[in-house]
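Single chain ahead, by itself, as structure tokens, in the form predicted on its own.
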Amino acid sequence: MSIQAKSLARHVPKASLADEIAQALRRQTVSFHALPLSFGGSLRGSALKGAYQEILGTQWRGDLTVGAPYVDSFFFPKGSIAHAEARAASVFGADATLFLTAGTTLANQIAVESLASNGTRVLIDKATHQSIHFSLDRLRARVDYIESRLLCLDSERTSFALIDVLSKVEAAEKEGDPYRLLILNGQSYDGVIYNISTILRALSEFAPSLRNIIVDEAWGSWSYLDHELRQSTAIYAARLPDLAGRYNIIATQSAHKSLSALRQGSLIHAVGDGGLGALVRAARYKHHTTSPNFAILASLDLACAQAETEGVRLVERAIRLASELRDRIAHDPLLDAYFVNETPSVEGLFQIDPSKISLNVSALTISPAEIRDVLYREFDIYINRTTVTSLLLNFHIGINEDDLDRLSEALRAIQKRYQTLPDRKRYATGFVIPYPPGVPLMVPGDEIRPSTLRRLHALQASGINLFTMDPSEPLPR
């Protein structure tokens, strides 16, 4: 047995849905059934099999051609998938835990339909995932939403504030019409972590009818391993002995997000009532597909092994990896055309994510979209999140020190290729004033930088009218 198998047997439980699979596949089963693609049955000859071979590597043997009774069955669990999800539950903290193959839309479809019905009173964070506002339409629930405000223009991070909140469930108790659903988003990919326990607590004394939250945790899996940063999430705080027994609570985690699962491999907590975790399981049976994909399953599986193994470990190092990028550019004269972009905490109500970075560039000469172009095809770095100045860095447990170095040169490289330099400023000799608002853009004297150049530029794509006016010039009469 290899090193690696060895520490696998030491930490996955022996009826784990992993070894089971992996059980299943070392027997090479012919299937008259199903699944043409196991074991490359049907690219056998095939001139495409190379091309499989290169985007799918081993993972096309990962999925399994054999179902119940010989492996556990995915809705109706009583072995090795029964035990993944027991496992799970005790490493986020839930009653219950389940485990899904399609995504996290069909997670937060599955959480709506679990606590509400035609008709059901909903207050809903505008912000949250589409999924959500979709099943909510399609069960034609009554609607009401938390308008989020702009916290930094720069990194485009959002927050509601909890009076907002506040004042809608308690007008809503003395309309004699209560919420009976909350549904919040519990961390934004930009960078923003709500605290749930003070949001609950808070709404303990002005909506006293309401039992039901979701929270959507599509980015926040990573968060329960981290001392400080669970003490913010859903499940926490269901736990807390002033707040336990008082919330039936659902959190949906895109679990391929921040642990090492497969694209759509998802969880779902659940802390509440005894009936809670059958509601959920009878949602999931409605409307998750009937062919898990097991490959996507055994990561799960493995993904919770790890965080309950190494994932303190590995999130300290994301969190000091990011700090220590905040550090070079603070500090590094060949970094110095960038700044880290701060939002002010909220104390008490929501805190900024350590692990992402939002990257202000705007004092370079090409846009943010630009650069991500660039650090992709020159440098093999991939950004998914641009603003108008700014880039966003997630600093997720799959980045190393190495990844980091390589960060580190191809930013620089940029720098010195499109820094702006000190005897090449611009500045304005007249007044520009986009319309409406009426309010100048530039007034004469300003420098012209390249963030302004590429705002003027986004506000004519938009249809605003932009009128120049020189003082040299003389007045109509």
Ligand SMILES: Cc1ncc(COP(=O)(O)O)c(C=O)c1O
Given for the second form:
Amino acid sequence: MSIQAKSLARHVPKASLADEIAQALRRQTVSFHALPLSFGGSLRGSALKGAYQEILGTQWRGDLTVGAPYVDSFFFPKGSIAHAEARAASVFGADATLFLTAGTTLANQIAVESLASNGTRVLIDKATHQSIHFSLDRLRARVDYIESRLLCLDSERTSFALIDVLSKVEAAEKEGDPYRLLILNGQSYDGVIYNISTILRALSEFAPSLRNIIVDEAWGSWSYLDHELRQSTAIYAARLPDLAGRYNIIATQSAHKSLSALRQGSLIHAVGDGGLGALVRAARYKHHTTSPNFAILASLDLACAQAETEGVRLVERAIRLASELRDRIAHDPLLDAYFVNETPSVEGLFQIDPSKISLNVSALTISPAEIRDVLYREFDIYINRTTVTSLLLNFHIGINEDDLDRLSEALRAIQKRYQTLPDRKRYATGFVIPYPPGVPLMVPGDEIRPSTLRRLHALQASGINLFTMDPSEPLPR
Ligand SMILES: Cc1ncc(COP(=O)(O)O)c(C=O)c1O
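Hand over the structure of the form predicted together with the named molecule; the form predicted on its own is what we had up.
So here's everything in the complex, that chain up top.
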């Protein structure tokens, strides 16, 4: 071992739960309980063994069916799981953090069950995940919705207006039937990050009876590792001197979406009065599978260890790489058919996630869905979300410089292949004049170039008045 490798080995962060699970796996215990698949037992001589190994590897790593007292109890932890959850709580600043191996779909059900019951009056951002809507429906809570407004047609980003929330809670207080629970979506997949402390501060004034808040931060674990973004999060808000002690706050997070956790690894954080942690624990006991997945639990422990020790650096890199792509799009002539949809933030209420780029591809002769397909089939690049004009690129902590280069190369190749052909040039049929200053961006007969379109989209995003001779004529896209 080199000196450098030795010194690195000394600094491997502690993950006591992951250690305990690794030790239990090393024993290769024969189970007379369940899980015939453990260590390939049921596959000895099977024609399917190779197919299993292709996916699970030869060591059958991670799957274990041993319970307390040989590994810590998931529901009543006293040892390694208790330590791991306590460390996670300290990384995120929560009073209590619970691990889950069934996704934030379940975490949301547990959060709702902890703070609502039959007849509870609940105000909820309509743009929250289905798991919250279904839970409230099942509990027969009395639900009112906060509607979202479209911020940008291309990225399809939406947000609610704070005034809509405040007028609803104020009216409910006046009726003498105040909301008892507010449920927010802290961060959208498209990249709208609400500032939770701004919202809670305003609510303290307009909704004196409101105490219970759930914030779905499914996409947001990583933002606790960035100095600026952390200040928008639910648990940060809960700790502010003027808000501390005022609310019971539960935040749910899909650690698997933004940290190095296996799929379905999720976290529930709670900050509030003394009983809140016990309420969440009881709800988890009722709803969680009694067969928690040990590989997922170990990955949650390791993901929190990584967040604590390496997270800041990884998040910095993700944001830097996203910004590097913006630069390439702005300056590389081989990428000049693309542009980034800039959605203006509303100061104090929300900002746009710097790691999520909405890339407008409308100047190409191929649709976003078709580009997604070319990226996957030809370049081994996967993106998930497309709109009518754009693709969403999420720079998470697993993306590195090579991945950025691969994406850039793919986008260059796609531009070359699908750029608007000379005989498909488009020309303006009327005036398009931003006011102020009243100087035409296009006059009739002008060629509509990608660069002109870029300016047009930026102007639209800035909210400036755009004059057209014939208002029934749609603006060029
Ligand atoms: C906002 C939001 N909440 C909850 C979930 C569900 O999370 P999970 O996939 O971990 O069950 C999702 C999934 O995409 C989501 O976007």
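Owing to the predicted nature of the structure, the values given are computational and were not obtained by experimental measurement. What we label the rigid core is the largest C-alpha set whose atoms superpose within 1.5 Å from one form to the other. Residue numbers count along the first chain shown, from 1.
Exercise for review: Could you check whether the CA atom of L441 moves 2 Å or more between these two forms, using the rigid core for the fit?
Suggested key: Yes, L441 moves 2 Å or more.
Exercise for the section: Tell me, please, whether between these two forms the C-alpha of V432 is shifted by 2 Å or more, with the rigid core used for superposition. Expected result: Indeed, V432 is displaced by 2 Å or more.
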